[in-house]
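Okay, so here's just one chain, in structure tokens, the form predicted on its own.
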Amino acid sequence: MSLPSWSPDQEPIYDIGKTYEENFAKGPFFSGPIPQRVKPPREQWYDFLGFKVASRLGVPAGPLLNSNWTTFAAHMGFDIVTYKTIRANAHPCHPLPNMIYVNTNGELNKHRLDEILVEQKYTPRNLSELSVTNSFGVPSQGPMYVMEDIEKAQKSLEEGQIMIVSGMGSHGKGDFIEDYARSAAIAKDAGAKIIEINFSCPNVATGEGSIYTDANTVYMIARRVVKEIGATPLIIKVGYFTQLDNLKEVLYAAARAGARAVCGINTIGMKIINTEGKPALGENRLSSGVCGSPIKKGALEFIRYARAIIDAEKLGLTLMGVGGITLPEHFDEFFNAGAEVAMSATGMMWDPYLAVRYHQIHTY
């Protein structure tokens, strides 16, 4: 089929002018047609943790709610697709805004975290322009709803797709690291067939955030998660490092602690004011995640630095490239730098049939 053309005009599938409530209730926002796919002949299927794949184009915790955005994801040609990370508990989302445009004045790097970004009002012209900040909090169902739907998740997959679950824990409940394990248990007593815990986020206030940069809880949590899945892959999701040294020290003690994949980066957390001057997301909420085409360069040097250290290391780490993913032609930036798989979250929102606009051009 013909696709329809990106457009200025064009909503992403999440309303940023909704709450998360609405959006998980009624979304994806979405009117466009179903794209018929075409898949490759099975022997040319990809072998990821253990599980045939039809393509190496996923989807990252975030943008997919429940079991209605990851069906939807599926359907629109992405066959790795996350689960949005779910928490032992239910756990509330930030209040509005948890998204808006900001101006980043070009790609960032390491030499540029302390800059403070500017809110924008306008939409980009073209999606390699695209650049949001999002702060929700990652909030979280409670564990009867989440077994519920994630089951409803995974049997609404084809076959050469697969489902992976993010599940972190919350300060404040006891044992940090148990935690860690009981969100991953309800992941697996739920079906979950893959195993992601989030080690990166950087919209919360209590700290979740910064493990991924200590080598040593990385190996804790890792491995007591390990103990609690058994032989249920563990992906760990880490996001931007700006010393070489730590990034080769945190994918040793992932390995060391029996994870299987490592998943990088997740937006780049940087301080965002509005035209006034003012926090742009309030008051309590001075820095926030930034996503979208500014941060690929740092995804892409992360992946190749990762490569190498994996490879160097004989680590046997699966790696998995996420980050700044908007065009079609940047899914191969990022398996050309060493990435096994390669996913896109914004994106996936702003354009949603970006992963068929890959699969046309590489015909099968």
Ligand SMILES: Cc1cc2nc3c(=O)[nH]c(=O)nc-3n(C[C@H](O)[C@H](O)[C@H](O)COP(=O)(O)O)c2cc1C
Given for the second form:
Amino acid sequence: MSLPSWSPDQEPIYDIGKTYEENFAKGPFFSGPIPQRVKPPREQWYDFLGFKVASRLGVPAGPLLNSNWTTFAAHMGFDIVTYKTIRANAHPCHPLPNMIYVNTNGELNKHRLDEILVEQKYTPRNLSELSVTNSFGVPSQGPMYVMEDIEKAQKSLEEGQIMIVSGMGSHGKGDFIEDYARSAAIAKDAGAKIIEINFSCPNVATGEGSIYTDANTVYMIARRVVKEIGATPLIIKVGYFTQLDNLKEVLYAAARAGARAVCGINTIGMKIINTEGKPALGENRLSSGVCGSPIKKGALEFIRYARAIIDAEKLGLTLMGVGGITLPEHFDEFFNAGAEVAMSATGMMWDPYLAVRYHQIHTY
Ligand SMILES: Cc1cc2nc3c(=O)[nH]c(=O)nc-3n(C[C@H](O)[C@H](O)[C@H](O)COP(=O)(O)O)c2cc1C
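Right, the form predicted on its own is done; let's see the coordinates for the form predicted together with the ligand.
Once more the chain from above appears, this time first in line as the rest of the complex follows.
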């Protein structure tokens, strides 16, 4: 089947002009054909944390807001889908705007983190230039909804597909570490087969976002969550590291705590202004996470370094790559750099055929 081209002629499946609630209730917004999936023979399927998957392509925590979204992504050839980060209690979304285009003038790196970026008012013609900032504040439904919906999401997967459920703790809800354990317990009770904990959201005002650079906190939380979820594999989600030593101590901490995998990178937090020079997302959100093309180089650098450390130190962690995958050939850049799984968030929202295009290149 010849696949329709998508962005910029077709709109993204998440409507950035609409509220989160509307996208949650009515999305994904998609009216193209659902392609017939041709899977490789079973003996070529991959082992991912003890589960057989038909491919190593996935969607990370974020774009898949509920079971309608996870089911859609699975139908579109993503075999590892992540249910959006849940909290132990319901939590509202930041007001609009939640996503805007941004002009980064190329790739971001550790020397550019203090720069101020400017909003861009138009959709790029080429997905290799897709650069966005997002700020949602990790909204979550309450436990009752989440439990039912996770079960529903799980049931809709085909053989050779698996779902991860992402969770995190919230400040101001009693003991922070215990709140991480509560969110993981909800995921486990709902039947999650693999659980991820988010240590790295730059869009929360409370300091929840930078846990991933603190090896001791990573250890304490991961160890507590492992105790909670027992044999269910645990992934930790990390952000962009500026120092190699720091990455090394965090990978050690994760492995020592019993985590089975590490997934990175999250968005890179930057200050964003509009063309009038005012904070683009309002006075209360001076910085927000940049995702898409400009973070691919940083994400690949993370994968190369993490691969080298995991192998040299025999940490046994599975390595999952995300950040800036917007074209089908980008998945292989991550596999070649040493990732065992490659995932796309922004790219799949702007081109829902991204995984299918990859599968078509790699005909079985
Ligand atoms: C709309 C959106 C929402 C996101 N929400 C979460 C989240 O709830 N939890 C999380 O761990 N990461 C979240 N992320 C980060 C992504 O998982 C990913 O790490 C990041 O966007 C970089 O990948 P990309 O360049 O493919 O977008 C979100 C990203 C996007 C675009």
